[in-house]
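For reference, the chain that follows is the form predicted on its own, supplied as structure tokens.
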Amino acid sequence: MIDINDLQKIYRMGDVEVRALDGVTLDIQKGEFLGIMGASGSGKTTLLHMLGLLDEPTSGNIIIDGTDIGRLSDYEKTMFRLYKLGYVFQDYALVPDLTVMENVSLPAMLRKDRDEEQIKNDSASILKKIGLYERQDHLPRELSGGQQQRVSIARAMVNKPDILFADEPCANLDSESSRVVLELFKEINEDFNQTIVMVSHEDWHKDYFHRIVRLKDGKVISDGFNGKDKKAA
């Protein structure tokens, strides 16, 4: 589903060159729940942003479902994100003045390929899935952090994306709320064969991943699948 070849991301600050990604090569299969792990500054979020078309690599290429995303125009990238990708961020990124239902419906409304009734039905269905249908008329500030993150997951899932990206989704949550969120990811992955790529620095999260890619200094240092090391750089 995703082929990554020799991905490089170099930041220049004056005379200083920082290699945030230094030759990352990976493949990610349909239905995988992949964890990207490593210490702060290892390149985890940079890699996720490249895969999610939120930033551009310095060199190398990414092919998603047969599409070389580096060849897409800005408009084509916007449409690709809207129709194929979903995002969950650590700060929830909900619109504060919109209700839970309105927040979840927003990406579906942007696509304009479903009528209002279908959008409402799809949004209600995913809210029932995450257990927050009864809170649909509440504002984000009326929810706990864990509930807000579950709404964020529902919003990311309402368009039935091919790939769901999650950037440290439990960073602002306590252990109990984190476990609820991770169990929800696991359920979504199993029920919908949903491909999920998640960045995390919490070691205990690894129990939820099918496969773990560890980064250090922008390089892949291990790639573990079902407890076995697949490859290492």
Ligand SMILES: Nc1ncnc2c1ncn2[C@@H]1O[C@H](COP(=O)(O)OP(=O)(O)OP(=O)(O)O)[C@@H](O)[C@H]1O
Given for the second form:
Amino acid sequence: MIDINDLQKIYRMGDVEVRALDGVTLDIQKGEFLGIMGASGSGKTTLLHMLGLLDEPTSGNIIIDGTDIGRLSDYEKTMFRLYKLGYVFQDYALVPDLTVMENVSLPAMLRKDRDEEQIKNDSASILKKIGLYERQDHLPRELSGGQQQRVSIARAMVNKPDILFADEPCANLDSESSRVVLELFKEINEDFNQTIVMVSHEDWHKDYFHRIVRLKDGKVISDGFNGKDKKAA
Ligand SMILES: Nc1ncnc2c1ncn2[C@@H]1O[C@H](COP(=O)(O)OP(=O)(O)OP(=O)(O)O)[C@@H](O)[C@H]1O
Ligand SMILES: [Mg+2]
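Moving from the form predicted on its own, what structure would you give for the form predicted together with the ligand?
Expanding to the full complex; the earlier chain stays at the top.
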């Protein structure tokens, strides 16, 4: 479903040239729970930003479900993100003055294809799934880090994205909360056949991934299935 061809991203700062991505070619299949791993500075976030239409490559192309995303206008990109992609960030990125329920509903409100009643129902059902339905009227700061991250996952899922992107979603969490978040991703992946692309540099996270792509200096140095072959997906 995602076809990545010879992707390059070069940052130029004065005379210095950083090859953040140096010829990445990958295919990602529907229903995969893919881990992108590698040391700090290896290009993980850069790759995720390219795939998530948050930044543009220097060269190469990305085809998602038959669409060459490099050819989309800015408006088309915005719509593509809103209708097809979901994001979870390291710092949760919840809106501080909105309640849990309002935060989760927000991306659905931006779309014009559901009425308010429907959005409320969808948001409620996803809040039940993540176990925070009772906290729907709370503000983000009244929740723990792990709970806030679960809310941000609910917000990413409310539009039923084709692909869920997560950049080090557990970076600010203790290992117990990290496990809860990873279990939630696993459940979403299994229950909805949700494609998930997650960046991590924590070695123990690899047990959760079906497939692990390792980057070093902007290049793929290994790409393999993780023994737990997903129903031969
Ligand atoms: N906006 C930018 N301008 C210049 N260089 C950048 C920029 N963003 C990233 N880089 C460089 O590109 C390389 C890859 O960065 P990237 O953020 O993708 O690494 P990462 O694997 O996500 O690292 P980390 O694990 O620390 O988050 C690094 O050398 C970084 O310094
Ligand atoms: Mg990063």
